[in-house]
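Have a look below at one chain only, the form predicted on its own, in structure tokens format.
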Amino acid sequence: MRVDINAVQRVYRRYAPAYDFYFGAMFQPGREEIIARMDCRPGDRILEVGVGTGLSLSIYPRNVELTGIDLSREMLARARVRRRRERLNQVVALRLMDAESMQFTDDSFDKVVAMYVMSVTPHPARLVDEMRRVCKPDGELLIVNHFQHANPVVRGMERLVAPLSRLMGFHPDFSLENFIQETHLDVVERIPVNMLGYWTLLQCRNNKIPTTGISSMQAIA
């Protein structure tokens, strides 16, 4: 079952004022694991998906020019709050934007980071795609997230909470196998994170094909 839209905004709403709380030491190895793996240089220009409410902000490097996207208004007020509060400069942005359908340019990034994201998007395989194009041709995508479990107790208990993937703003039964199938994501590790490896982060190269000063529509066309 896939959530849609309005029903992750109305969960966020609902996660905001204690989301740090309850997630934010639980997934902070994760988060902390993501941005080593970046191996970020000076001036390199970052777009995180999902920022919520900014928990990974202060671990990047102060030399990296940082945009952090998000659909929660409730989730990236906080994250406002946090920038000014910890004084962030190399976060130069924090928007309101669907990531499926972002309003950047193509080729706008170095690396494109999506942490805890892809069960919660309605369209994985789209948001992905957006990640693809506003990454440059030679750089990185990497994520964080939960998949179906290998084990099969596990997954079947993933599986018979799956149809309140609405109320939790997630699916459980998000499996990693068919979503490296259907996008197509050109894979350099899978590393197991945060308790018990439960979630895993893919570090993946921008498998693009550059298209040399034309448009994306362009290309297509």
Ligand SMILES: C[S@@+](CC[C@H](N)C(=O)[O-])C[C@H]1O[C@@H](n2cnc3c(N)ncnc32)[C@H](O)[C@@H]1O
The other form holds:
Amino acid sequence: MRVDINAVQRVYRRYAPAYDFYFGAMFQPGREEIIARMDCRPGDRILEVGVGTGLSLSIYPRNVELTGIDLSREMLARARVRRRRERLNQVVALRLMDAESMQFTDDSFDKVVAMYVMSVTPHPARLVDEMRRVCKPDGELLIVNHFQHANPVVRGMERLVAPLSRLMGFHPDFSLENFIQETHLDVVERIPVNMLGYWTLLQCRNNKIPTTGISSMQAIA
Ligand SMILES: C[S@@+](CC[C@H](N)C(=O)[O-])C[C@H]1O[C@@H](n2cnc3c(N)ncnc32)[C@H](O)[C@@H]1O
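Cool, the form predicted on its own is there; where's the form predicted in complex with the ligand?
All chains and molecules follow, beginning with the one already shown.
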């Protein structure tokens, strides 16, 4: 069953107050690894899609220009509090926006990052197309996510809970091979991260080949 925007917003309205407690420390190694691999340069313009409560914000160097977007007002409100409280001046904007249909012009960013968003968003291939569009042609796309496990027993369990995806707000049976095939991502490195390497970090060159033809800029707020 597909998740949709309303389901994502509903789920994260519910998760927002306790999100940092449950998903803060557990996912932090992946957040740190992805930012370390970005090789940030002074003045780099970076976009983080699905920035959530902003758990990654303090990891970025102070000399970049970081923009974060998210679909959930409640998650974003927490990110804004964090930015103020920790005086994170490298965060130039936190905006409510659908990452599958962004309001940014083409080639706006040097690097575009999605942490734990691909199995949550309704149409992952559209999201990747949009990441490509707003990223400069020689830029980088970075993704960290859980993908379907290689072990058949674990994979069977993931399939069992898949029908609950609307309720949970993500697809537990999300296949890495299908994802790469559908999105035509030019993956330079695949790195296992977090507990038992159960999540995968994908470091990709921006290869600007649209896969879905969706590129209109459509505001949701
Ligand atoms: C699992 S949380 C990850 C949050 C954050 N990246 C982190 O590392 O904790 C997924 C986030 O992606 C957001 N999201 C899902 N689909 C989105 C979309 N199409 N556009 C913008 N944000 C989206 C959700 O609202 C939620 O805040």
